[in-house]
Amino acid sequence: MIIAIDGPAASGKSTIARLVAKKMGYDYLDTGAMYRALTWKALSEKVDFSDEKQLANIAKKFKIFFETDPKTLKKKVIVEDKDITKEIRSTKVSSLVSIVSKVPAIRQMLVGEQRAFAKKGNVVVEGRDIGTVVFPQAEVKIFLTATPAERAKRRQQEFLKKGIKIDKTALERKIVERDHIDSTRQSSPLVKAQDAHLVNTDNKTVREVAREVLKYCLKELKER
C-alpha cells in the first residue's frame, strides 16, 4: 500500500509521515529532501538560479542516497558521500528550494526516482504533489494543512532548537510566499487531490494528528 501525505510548508508532513510509517511498519520517503539536496548542490556549484537549463543540467548528474535510522526512520541525506542532512535545512536552501522545485525538467527526473523507490510498496511518501502527480493511484491520500501563523510558529521553534533566532513575522511572510509559488507553479502545483482526506493540524498535538491519519490507513487495510 502507498500512503501519500501532501501539504504546504511546515504543515507537519515529515513528522507525521515518519510516525505513520513507524506504526505501520512501512518505509518512508521525504521527497522534499530530494529537492532541498538538489538546491544545496546547485548552491555549492554556484549555479545561476534564474537559469533553468543550468539547474536541469545539475539534476541530470545528481545522485542522492538515504540512510535510514531503523528506530526513528529519520533519514540521513547523502550526496557525493557527504552527509548533508543538516545543510539542506539551512535558511539559504529554504529560500531557494521553491525556485528549483518549480522547474518542470527537474520535477520529471525526481518523480521518476520517487516512483522507483516505491515500487516495492508499503511506503509512506510525503511532499506536495504525491497524491496528485507522483502516486495518483495511492490507496490512502492525506492533505495536511494549518494556518500560516501556526506554521510560522512551528518553524520558529525548529530554528530555536538549533540555536537560531528568527523573527516569526518574517517566517510567516516567507511561508505565504512559498505557498503562492507552490500552488501557482505550472508544473505539479500544490493542490489537494479530490479523494484526499483533509486534516487540519491547528491546535493539535503530533500524536493527535498521527492517530487521525492512522485511522484512515487502518480503515483502508480492513476494506482491502
The other form holds:
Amino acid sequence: MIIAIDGPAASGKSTIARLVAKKMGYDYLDTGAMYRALTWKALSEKVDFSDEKQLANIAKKFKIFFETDPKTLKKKVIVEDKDITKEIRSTKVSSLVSIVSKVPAIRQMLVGEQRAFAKKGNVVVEGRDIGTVVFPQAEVKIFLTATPAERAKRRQQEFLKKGIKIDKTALERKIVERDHIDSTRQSSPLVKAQDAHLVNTDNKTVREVAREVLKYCLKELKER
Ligand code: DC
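Follow the form predicted alone with the form predicted in complex with 2'-deoxycytidine-5'-monophosphate, if you could.
Okay, now the whole complex, with that chain kicking things off.
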C-alpha cells in the first residue's frame, strides 16, 4: 500500500510521515530531502541557479542514499559518501530549493527514483506532488495544512532546539514565499489531490494528527 502525504512547507509532513510509517511498519521517503540534496550539490559545484541547463546537468550525475536508523526511522542523507543531513536544512538551501524543484528535467529524474523506491511495497511517501503526480494511484492520500503563522512558529521552535534564534516574522515571510513558488510553478505544482483527505494541523499535537492520518490508513486496510 502507498500512503501519500503532501502539504506546504513546515506543515509537519516529515514528522507525521515517520510516525505513521513506524506505526504501520512501513518504510518512508522524504522527497523534499531529495530536492534539497540536489540543491546542496548545485551549491557545492557553484552552479548558476538562473541556468536550468546547468542545474539539469548536475541532476544527471546525482546519486543520493538514505541510511535508516531502524529504531527511529530517521534517515541520514548521503551524497558522495558525505553525510549532508544537517546541511540540507540550512537557510541557504531552503531559499534556493524552490528554484531547483521548478526544473522539469530534475523533477522527471527524481520522480523516477521515487517510483523505484515504492517498488519495495508498503511505503509512506511525503512531498508536494505525491498524490497528484508521483503516485496518483496511492491508496491513501493526505494533504496537511496549517496557517503560515503556525508553521513559522514550529520552524522557529525547531531552530531553537538546535540553539539557533531566528525571527518568526522573517520565517513566516520565507514560508509564504516558498508556498507561492511551489504552488504556482508550471511543473507539478503543490495542489491537493481531489481524493486526498484534508487534515488541518492547527492547534493539534503531533500525536493527534498522526492518529487522524492512521485512522484513514486503517480504514483503507479494513476495506481491502
Ligand atoms: O518538504 P521540504 O520543505 O523539505 O521540501 C523542500 C522543497 O522541495 C519544497 O520547497 C519544494 C520541493 N519539493 C517538491 O517540489 N516536490 C516534492 N515532492 C517535495 C519537495
